[in-house]
Structures are given as structure tokens and as C-alpha cells.
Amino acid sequence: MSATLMHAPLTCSLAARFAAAEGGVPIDIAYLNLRTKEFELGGSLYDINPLGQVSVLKLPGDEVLTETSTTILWLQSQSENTEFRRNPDDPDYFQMVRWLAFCATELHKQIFRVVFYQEATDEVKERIRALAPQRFELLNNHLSDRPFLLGDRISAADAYLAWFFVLSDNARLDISEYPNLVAYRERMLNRPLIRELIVSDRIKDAEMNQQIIPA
């Protein structure tokens, strides 16, 4: 019996579906419609996460987990592709924790939170852009001697990273000054178990009517 996903196209449970097909978990996936909280074929996300937000992971058990750093690390644990998944007793598992704080409060809540609010001012969203530079430098200096964030393997923390380069033309954000996020960028979502599933969710996403990514 597989864990079921519930997944709103381009948001940021995409990051947990590109953790699940790189270290190949079987997961099932219920499509909902973040605008609306509807899913599907029925029923309403506040009724599974009252915050009415994803990721929101429903296990075998049917124990629920939330927030996309849990789930993706919840994933890769059920990996057993041995090249993908990192162990407690790894070295590298606690930076593997690391990145995904990292790119879960410096980059989705410090940054793409505000700059996809609706409710925001143009001149607040510009001051959390500004934000971006800083961040944007540190990881293009940790990049300079890596292919990936734990160095010669991918890992679930990238499966996040990766996410949120499909969004940060979405947020005006520009990375063209830093050639190692660049060729990051251009290395990850040209992997082709993430490319199908950008594709995929960008043809969900229409077929929905989601509307909550600006063009």
C-alpha cells in the first residue's frame, strides 16, 4: 500500500513528488486545487490539514504528515535506491536536513510566500526580493566544487531546490549572475523524471483552473 500525495500542480508538494520519482517511491497522488482547497474527486484539504496548505503526505497507516521538509525526508527514507537515500548514521544525512531548512524557510517562507501573496504591496514583495541576492550567493559558492548540495549524489534536499527554480521566473527572481545555480538550475530540471513531472503539472495546473502561480 503506497502513501497518497496531496498535490496541488506547481506548488510546493511538486518538491515531494520529484523526492518520491528520484528515489523511486511508489506514491499515490490526489490532485486538488490549492485556490479552492477542493480535491479532484471530492472533498475538502482542511479537511485533512485544517491550515488548508501542502504538502500534506497520508501514510499506510493513515497517520498524516505536513510540511514539504517532512514529507521529502519521510520519501527518501522509504528509498532503496542506496545512491539517493540518506541514513542517520550517514555524514551527510544532517546536512541533507540542513538544505532542506535551508530551502524551506530562506526560499519558499522567507521568499516565495510573500512574492506569490496577493494581498501584498509591489513595494513589500520588491523588499523580499532584495532578500534573494544574499541567499542566492551563498549557494553558488557551495556549488562551485559540487554537482549537487551533498556533493557527487543527488538527495532529497535537492528535490526541494530544484522546485523552487521551476517557480523563480514565476517570482522575478534572477539568477543570471551566478553561473553555478545557473548550470544547477539547468542540471536539475533537465532530469527527465523532473521534467515529466513539470510538464505534467503545468498541463494539471491549466486543465484545473488553479490560477494561483502568476504567469
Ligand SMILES: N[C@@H](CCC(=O)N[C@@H](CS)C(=O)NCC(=O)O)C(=O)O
Contents of the next structure:
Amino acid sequence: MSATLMHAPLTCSLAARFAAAEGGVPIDIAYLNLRTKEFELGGSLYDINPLGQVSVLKLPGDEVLTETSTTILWLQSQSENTEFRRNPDDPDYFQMVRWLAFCATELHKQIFRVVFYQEATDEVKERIRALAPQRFELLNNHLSDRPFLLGDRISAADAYLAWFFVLSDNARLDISEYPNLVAYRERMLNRPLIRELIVSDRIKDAEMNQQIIPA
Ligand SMILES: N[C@@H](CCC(=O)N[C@@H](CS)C(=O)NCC(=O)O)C(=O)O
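I've shown you the form predicted alone. Could you give me the structure of the form predicted in complex with the named molecule?
Below is the whole assembly, all chains and molecules, this chain first.
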């Protein structure tokens, strides 16, 4: 029996989909529209997560896991691909957890949570965008001698960071001055499984008329 990911196209639950795909972990998808909070097959996201947010993963056995970073961690723990999966006793396990936390707190919630939401004024959005260069510099330096966040092998942390770069143009964040980030973004978004999921999510987003991400 597979876990079911509550998935709103192009949102952070796409990061969980990337992790599942790269790890070869089969999952079922329950599509929902994040603007209306309604599932495609009926029902409200609020009934599963009172905050009305993704990511939410229903585990086999019906236990519910929220928070993108933990859904990604669980998914990677189920991978049979030992090149992809990191176990808690692997030397780089905590580096993976570190980068997941970085993506969640320094990029996703710090930046996207403001620039994509109506409650912030344009001035506030610009001040938040001004936090990006410092974070990009840090990532650019880190990626100067390794293709992925943990080194030579892709990990679940890359799934989260790749998703950030799916939407970084929509957030009007310019990475052109950071060559290692530009290369990383190209490398990640052109991986066949990831590219396929982005294409299908763009189609689904338009079909659902979600209208939550500025062009
Ligand atoms: N704490 C959650 C929140 C993630 C989050 O902000 N998700 C966004 C989509 S990328 C969301 O559901 N936004 C809808 C809302 O805040 O009402 C997590 O880490 O997964």
C-alpha cells in the first residue's frame, strides 16, 4: 500500500513529489486547489490539516504527516535506492536534515511565504527579496565543488531546493550572478523525472485555475 500525497500543483508538495520520484518511491496523488482548499475528488484540505496548508502525506495505515521537510524525510526513508536514501547513521544524514531545514526556513517560509502572499505590501516584499542574495551567496559557495547539496549523489534535500528554483523566477528572484546556482538549477530541473513532474504540474495548475503563483 502506498502513501498518498495531498498535492496542490507547483506548490511545495511538488518537492515531496520530486523526492518520491528520485527515490523511486511509489505514491498516490490526491490533487487539490490551494486557492479554494478543495480536493479534486471532493472534500476540504482543512479537514486533514486545520492550517489549510500543504505538504500533507497520508501514510499507509492512515497516519497523517504534515510539513514539507518531514514528508520528504519520510519518503526518502522508504527508498530502496541506496544511492539516494540516507540512513540516520550515515555520515551525511544530518547534513541532509540541515539543508532540508535551510530550505524550509531560510528560503520557503522566509521568502516565498511573503512574496507570494497578498497580505504583504510591495515594499515589504522588496525588503524580503533583499534577504535572498546572502542566502544565494551561501549556496553558491557551498555548490562550488559539488554537484548536489551533499556531494556527488543527489539526496532528498536537493528535491526541496530544486522546487525553490522552479518558482524563483515567479518570485522575481534573480540568480544570474551566482554561476554555481545557475548550473545547479539547470542540472536539477533538467533531470528527466523532475522535468516531467514540472510539465505535468504546469498543465494541472492551469486546468485547476489555481491562480496562486504570479506569472
Ligand atoms: N509548515 C508547512 C507550510 C508550508 C506552506 O507554507 N505551504 C504553502 C504552499 S507552498 C501553503 O500551503 N500555503 C497555503 C496557506 O498558507 O494558506 C510546511 O513546512 O510544509
